[in-house]
Amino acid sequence: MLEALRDRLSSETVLRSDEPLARRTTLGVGGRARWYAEPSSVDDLLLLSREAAGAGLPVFYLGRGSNLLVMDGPIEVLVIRLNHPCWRRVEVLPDGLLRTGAGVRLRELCGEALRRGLAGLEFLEGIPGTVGGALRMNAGAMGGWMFEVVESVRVLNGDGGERLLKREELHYGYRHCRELREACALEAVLRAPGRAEAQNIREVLHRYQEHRHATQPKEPSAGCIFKNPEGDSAGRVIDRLGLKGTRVGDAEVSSVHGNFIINRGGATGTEVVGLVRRVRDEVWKQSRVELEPEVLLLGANWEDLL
């Protein structure tokens, strides 16, 4: 389908068919994508997305594969990952600003902020994702949220046009940004809330790391599975009802944190979905709380499965 593109793409752009996706997710679950690409320029990204649209092939933008559940079997999709060095640059601007490519890992971003004495981005360090994914999901941890530090985002729209959107032009909330449901974030300008000595920033990073190690499982997971219900925590709800340790095949509710489903080694997408449904049904039956999935689903729709 996209084979004819090879001669029109840069030699640095990756394009493969029948690409296994499980190894590209933090949960380690899922089938194969019909096509997979790592574009080396905006032009190649635009060419890939246009050709896919013309062929009726959905496009999915993949970061580091956290907060994602991939279903089993072949998936008719073009997965695009902004992994080329051109998407992984961080530029230090005046006044505590950082311009960062969408492919920059959050840990790399925090490392650059540490070197520059820029404080207030430490909450991002432990999120296993990229800037692009954090923008799409308005990622948060340790009381901080991505869009609290965003000044602007440059995006590639579905029609192929580029736009620079200031924060006040974006519609975002808990785990979503409306403009990035279909568009692809190319880069963002972030503002560090303050400045501090490197040692002080390291101490905050260390404190956050210790908290994560104590409260989150070490086994493969996709992060939090469910959105927090109004006025409560999904993890606390699941824990109160005694659902930790519930298992479907090799998918298991973590004994460390009730809102994490871990992969015991050979879990499948079907097993994870089955466990999501079991936990969700039990929570509703016992407490009349309706939990909604937080993780993105590739290869199916949550509405059809729940």
Ligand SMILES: Cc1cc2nc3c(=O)[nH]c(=O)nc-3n(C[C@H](O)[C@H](O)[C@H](O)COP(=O)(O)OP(=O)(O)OC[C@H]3O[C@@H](n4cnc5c(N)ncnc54)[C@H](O)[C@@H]3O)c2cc1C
Given for the second form:
Amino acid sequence: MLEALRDRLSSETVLRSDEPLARRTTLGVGGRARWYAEPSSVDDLLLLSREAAGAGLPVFYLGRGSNLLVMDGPIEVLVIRLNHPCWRRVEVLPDGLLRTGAGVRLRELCGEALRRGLAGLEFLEGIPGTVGGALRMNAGAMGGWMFEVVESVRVLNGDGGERLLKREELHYGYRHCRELREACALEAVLRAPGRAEAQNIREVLHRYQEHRHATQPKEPSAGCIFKNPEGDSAGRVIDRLGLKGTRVGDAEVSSVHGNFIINRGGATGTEVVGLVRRVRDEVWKQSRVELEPEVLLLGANWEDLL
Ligand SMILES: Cc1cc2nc3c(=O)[nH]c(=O)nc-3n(C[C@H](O)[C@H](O)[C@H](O)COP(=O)(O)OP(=O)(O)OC[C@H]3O[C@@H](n4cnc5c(N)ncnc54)[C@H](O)[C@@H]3O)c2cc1C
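Next, report the structure of the form predicted in complex with this ligand; the form predicted on its own has already been given.
Starting with the chain above, the whole complex follows.
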């Protein structure tokens, strides 16, 4: 269906059909995407999204796949990943500002901030995603949130228009940014809250890393499965009810952190969904708390599955 596009795309743009997605996610689960592309310019990105829209094919923007559960079986979708070097640049601007491509890994961004003595972005370091995914999810850790450090985001809308949105124009909250539900984030300007000696920044990074090592599983996962309910933590609720270790096939509730589901090796999307349902039902039955998934689904809707 998108085959005819090949001649119109730059030779650096990747376009493949029937692409396995499991290896493109941290959980390592799921089937193939009907189409997969890594555009090498805004023009190619536009061409791909327009052609997909014309063919009635949904488009999914993939980052590192670290907050994602891909369902089994072929998925009728065009997955677009901003992985070309043109999306992975970090430019240091005056006044503690950084312009970063949406494909930059948060770890790389923190490395650049460290080299420049820019402090206050350390909370992002251990989140295994890209800038694009962190904007869409308003990722947060250690008391910090992505949108606390965002000045502006350049986006490509579904209709093909490029816009620069200031933070005040964006609607964001706990694990979401409304504008990015449809649009693609191309780049962002972030403001590092302060300056510090590299050694001090390194110490903060080290402290956060130690905390993660002590509290999170090492096996493949998609991070926190559920959003925290009002006034509590989903992990604590699951732990209190003794649900750690619950298993469906190769999907298991981590014994280290109750809000992580780990892949014991051969888990399928169906097994992970089965486990999400089991935990959610049990939590509702025993404590009348309704847990909402934080992890996003590709290939199905949570509303249809829960
Ligand atoms: C071990 C582990 C620890 C984690 N710890 C944390 C944590 O402390 N805090 C936290 O908030 N999260 C955490 N996560 C979850 C995850 O890393 C974050 O949500 C991250 O921001 C997702 O980024 P990603 O690039 O992997 O996005 P993906 O998982 O690839 O995608 C997530 C969403 O972002 C969208 N998206 C991706 N790129 C773009 C783009 N360019 N434009 C528009 N939309 C886009 C996708 O379409 C999808 O809707 C953790 C995950 C793991 C596996």
